[in-house]
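One chain follows as structure tokens, the form predicted alone.
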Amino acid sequence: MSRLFAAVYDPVLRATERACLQAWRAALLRPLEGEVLEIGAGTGANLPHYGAGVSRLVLSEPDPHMRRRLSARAAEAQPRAELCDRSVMELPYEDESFDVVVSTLVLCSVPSLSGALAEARRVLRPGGQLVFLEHVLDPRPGRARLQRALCPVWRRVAGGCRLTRRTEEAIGDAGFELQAITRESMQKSVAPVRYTIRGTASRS
């Protein structure tokens, strides 16, 4: 299933990338500076959007099939990027190692949302930023009911993706201070993953 999921991931998202995700990624990532860790880097959709201000880029991706595609894309777009085969649940970096942690469409699939955010906070320097783009539980009751009904099956076929995560609240509970947040539906995407949040939060 992991091999198949990696193979279809980019084609499934292609229309959504063109409709909105590419612009969202660019707006979030282009201004970043310093040492950056991207967790769950997947196939590398973020790579073209990092700017010259990034002095070090570490890409963490535990899935071997995703990482193979990530490595090929990084060789073209970000040849100095460092690849890491560990998940966000077990990052091999010392406390306060990075200026920015980037999370895009990954916190839905981590085993423990609170654990992942705690690790992200641990490796961030004081004042460092968590930059996020995530699909979450839809605030509309009808859509939320659909997400809850589909979640058990969806999780099995979509790489462990949970449709009902309350990621905005979890970011605050993990000790981050929200600086900016946009709540918006992804265009050209299927209903269960359409509602998203994106923005930045700081580590105190």
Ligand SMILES: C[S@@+](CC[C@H](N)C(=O)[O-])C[C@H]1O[C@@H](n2cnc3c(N)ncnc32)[C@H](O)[C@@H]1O
Given for the second form:
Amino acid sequence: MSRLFAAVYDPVLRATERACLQAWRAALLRPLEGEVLEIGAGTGANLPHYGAGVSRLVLSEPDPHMRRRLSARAAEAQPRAELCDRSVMELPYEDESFDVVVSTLVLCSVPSLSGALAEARRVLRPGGQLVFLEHVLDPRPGRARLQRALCPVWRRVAGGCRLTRRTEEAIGDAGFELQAITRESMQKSVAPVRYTIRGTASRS
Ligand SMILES: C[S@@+](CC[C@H](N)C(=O)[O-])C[C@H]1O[C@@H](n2cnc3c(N)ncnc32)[C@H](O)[C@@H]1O
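Could you switch over to the form predicted together with the ligand, since the one displayed so far is the form predicted alone?
What follows is the whole complex; the chain from before opens it.
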């Protein structure tokens, strides 16, 4: 990911955050309890939304430009967070060491969707929760065609982001049981990334 992408990330998302993302992040994260690992934490947009129930917060972010911004934001946040510089594909944690794994707008960018979900499942305790908010392949055929057409260029300019992932199906295939899911378009966002899913899934 480039220095430029990291620099423009928050300003580009600002209108969408105000229109819907901040509320969605808060509703997903405020109730969380126990030991939480957030993958691909980016610039730290989720940090204001963790509540007092979180006993340990680990933020993994492999990109150095994003991590620099994350580190500055985490230094002022509560609960205190530990930063980890590793990819979700190779997390340096024991099996079954977290109660919750959080992924927001990340699974579009990982090199292997099934590999990332398998690694998230590995570090979750049985009964632990995957909390997700992701843009995915739009079910409307016209939108999906647009996403497929734009995907190669988009991937190059947007930090490896794929527009056409079927993340809901992949979560089920990875051995999670969906507990709650909302399918909704992001307001004030561009069409290729507008359609999202968010919710929780439990690790069997
Ligand atoms: C679109 S940003 C989302 C940032 C943040 N989660 C949010 O909700 O605003 C995608 C993030 O995923 C990170 N990422 C990309 N590949 C990754 C990987 N293999 N493991 C962990 N994070 C990754 C990127 O560095 C980037 O910070």
